[in-house]
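In structure tokens, the next block holds one chain alone, the form predicted on its own.
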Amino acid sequence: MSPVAEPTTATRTPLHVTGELLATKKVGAYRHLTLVAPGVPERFRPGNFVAVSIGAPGSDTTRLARRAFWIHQVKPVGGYGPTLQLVVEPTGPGSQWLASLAPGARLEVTGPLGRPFALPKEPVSCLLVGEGYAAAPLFPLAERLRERGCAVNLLVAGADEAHLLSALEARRSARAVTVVTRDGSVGLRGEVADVVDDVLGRSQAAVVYAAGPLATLHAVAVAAEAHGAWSQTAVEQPLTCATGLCQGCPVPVVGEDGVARRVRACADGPVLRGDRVRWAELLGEAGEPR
């Protein structure tokens, strides 16, 4: 019997809205922006994104697919209500449009959507295992847990000190820290494959959160299962349309009736059971090392 409770459709009903760039940061490797988008905060659960239309209409800089961000936070702002903070990292021409955006700027937003995390019906030891900017919407699903009386325990992850997102906020937000960058600057050195089975261990987690890289994902799923873990994964697609409707985002995964079958990673997912996504054949499509 699963020890979690599947999210329910009645909140998870979209809006299209004209939002406002309020903030925008720089932390580390990353760029955080605080949105004003009217009715989508009151709508979020941890594992839900938004997204957002990419150029200024009739410009060299608009692009047809949309981006999809991890809502990391829904904070209030005086004045203007819950707000949205999402996190970007400026690797492409989109994102990097993004992030040179100056307070005030409109932006077309559609959200929140994707399925999200589903929450444990007991309060029992959760592992959360996240890497880079993926790591955003673990902040939020801890917060969650931790009022369902949960034990939080966090794993975060990255290339290096610049690539962690949120440490010091980790920190407050579980019961137990662990760091890992692959150069070494912060915590241990190496990768999430290289620790989530000792760090599943010490915690006894029953339920296991992971978003990162598919790789990383892959890792935590088979830890999970060997520790008789119940896992759920963010699983990060290229999206074009974002809602389900070009079917451009499939996941190969296996029914519950043990069929194997294709989901959309924006409608069926983005949070997909670690035990029921075919690792080997998704790693393979997406060309990333097993």
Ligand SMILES: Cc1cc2nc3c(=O)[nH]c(=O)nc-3n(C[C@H](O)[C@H](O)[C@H](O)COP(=O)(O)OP(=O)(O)OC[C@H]3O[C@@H](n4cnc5c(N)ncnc54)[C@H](O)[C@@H]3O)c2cc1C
Given for the second form:
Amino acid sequence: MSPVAEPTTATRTPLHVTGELLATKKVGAYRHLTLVAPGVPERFRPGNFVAVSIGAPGSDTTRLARRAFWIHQVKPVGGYGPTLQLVVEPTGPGSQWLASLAPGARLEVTGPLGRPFALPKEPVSCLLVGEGYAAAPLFPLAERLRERGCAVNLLVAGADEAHLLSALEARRSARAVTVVTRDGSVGLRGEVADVVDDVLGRSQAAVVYAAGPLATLHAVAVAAEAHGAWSQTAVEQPLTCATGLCQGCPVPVVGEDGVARRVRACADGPVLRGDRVRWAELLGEAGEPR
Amino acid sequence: MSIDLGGLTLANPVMVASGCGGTGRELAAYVDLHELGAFVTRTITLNPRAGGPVPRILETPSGLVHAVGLQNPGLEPFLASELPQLVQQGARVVVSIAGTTLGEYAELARRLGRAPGVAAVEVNLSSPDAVASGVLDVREPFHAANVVAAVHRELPRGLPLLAKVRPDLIRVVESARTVLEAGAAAVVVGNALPAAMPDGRPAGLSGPAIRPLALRCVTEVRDALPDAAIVGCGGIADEADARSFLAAGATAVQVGTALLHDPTTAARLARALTTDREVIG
Ligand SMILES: Cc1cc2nc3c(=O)[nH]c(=O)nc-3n(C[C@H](O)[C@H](O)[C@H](O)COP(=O)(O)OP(=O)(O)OC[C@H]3O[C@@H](n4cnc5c(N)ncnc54)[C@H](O)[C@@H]3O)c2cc1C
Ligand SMILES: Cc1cc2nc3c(=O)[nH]c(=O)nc-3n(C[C@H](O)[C@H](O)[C@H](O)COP(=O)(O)O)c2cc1C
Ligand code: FES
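Having seen the form predicted on its own, the form predicted together with the named molecule:
Now the complete complex, all chains and molecules, led by this one.
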């Protein structure tokens, strides 16, 4: 029996709203955005994301494909009620546009989207593994797990210190925090794959949650299986609609029935059981692991 | 005031284009499906299709280039779970189909003709990556007409057949005429334009980029076939776009790419055009 209660997708329907950027702050290599998106925060569960339109509402220059961002935090801001916090890494035109916005800007936001992390039925020990911006959804997850009496162990990774989501913040909700950077600027030097086995052994985790590049998720799923733990991996695929309409985001999996099929990362995921994902095919399909 | 599309009655002229409405469950978060003129399913084939490799969809300025490869669960699972769910939501369900042989088309028509809740069948004769993805090559209007005739023969009387043709200006009138003669109740003009992914894979181009082309095709078909029931499709994103297609002679419109960008598009258009009809009608 799975120790986690699988959430149903349909219980909380997403909304499509015009939101407003309240605040924006540079933190290392990232931009943290605080957004008012009426109704969206109230429906949030850790592992959900929002889809944002690139281009001002109503303008002729909006991009057709949506851009997805993990919901990092839901926080009340005086006078506005609950707001959404996103962590944006400016890489391409969409994320750069978002990162360049000034407070007061209006944004088309759809969410919360996707299947969230499944929570344990019992208060067990959990390991949360996050790399780069993708560590964002693990912080609210950690809080939720702690409320349930779970021991929370964190493994936070990034290319360097600038690409590390605040480990300081993490310490508040975790029993143990391990930090890995590729350049060794903070914590251990290396990749998640180098240390996950060891961290998993020490944490005695029954459930492992992971968010990050595909290669990292794969390494975590393999380690979890070796330790007899359950894994919940948050799979990012390029999304076009992000709402389940276009079938542009296939993830090869093995279904409950043992049959191989392709599910949609955005609507059937992004959180999928690590032992159900056909990693070799996914990594091959997505080209070089990031 | 309802709309008659070659025997298919619609509450308003706004339809969800094939392959752009998911299973219907997802869209239901943004619109009551019964508020729409009709919901066209993704193209269903007799056997399941896994679809093509990634990337499947890329942005271009003003458009999407896509090669989904007609991923679908196959007829049996569709009838067992997707169709009942759509019917339960009160959708006017139009099932889009494609086959690898005339026999498959006939089989699909036979089975769908008996399925409760199917309001019409749309034959996809214009998938831009179809030949590469292994469905029957119907680029010649004569072959397209053969498919329509085979499907028409198997459908119960009174169940309308929509034929979705290529928005290829040179041949669109000929295509429309032959499929209507072969038994189609209405012609959908048109589909994504044949295009290629940057790596050369066959793909389709859709979205605002193709709107003027699709509009021209609708105009030509209307001029040549004054009595035809026409559904305009290609790049429609807002009320003004939809109105220009209706003004050009379309009885209804289908919305695809715009829905992928903003899932509330269909609801907004349906509301705008329903009110309009009521006032005029
Ligand atoms: C579920 C999910 C959650 C995400 N959360 C965050 C987040 O919290 N913070 C953050 O900075 N980014 C996040 N991303 C990635 C983000 O959606 C954009 O892909 C990224 O910002 C690049 O977009 P761009 O327009 O700047 O770059 P471009 O390179 O121009 O992107 C072009 C296209 O490729 C797609 N694309 C390219 N790479 C990826 C990728 N790795 N994953 C998905 N789509 C891709 C984009 O969606 C877009 O359609 C997330 C992606 C997914 C799927
Ligand atoms: C992602 C995607 C998938 C599609 N799948 C199908 C399909 O299965 N069958 C079909 O007949 N048309 C399919 N189409 C074409 C659309 O139904 C529509 O005819 C075309 O995209 C032009 O309209 P638009 O510009 O409003 O999208 C697809 C289009 C897109 C963008
Ligand atoms: S991005 Fe459209 S279905 Fe997932």
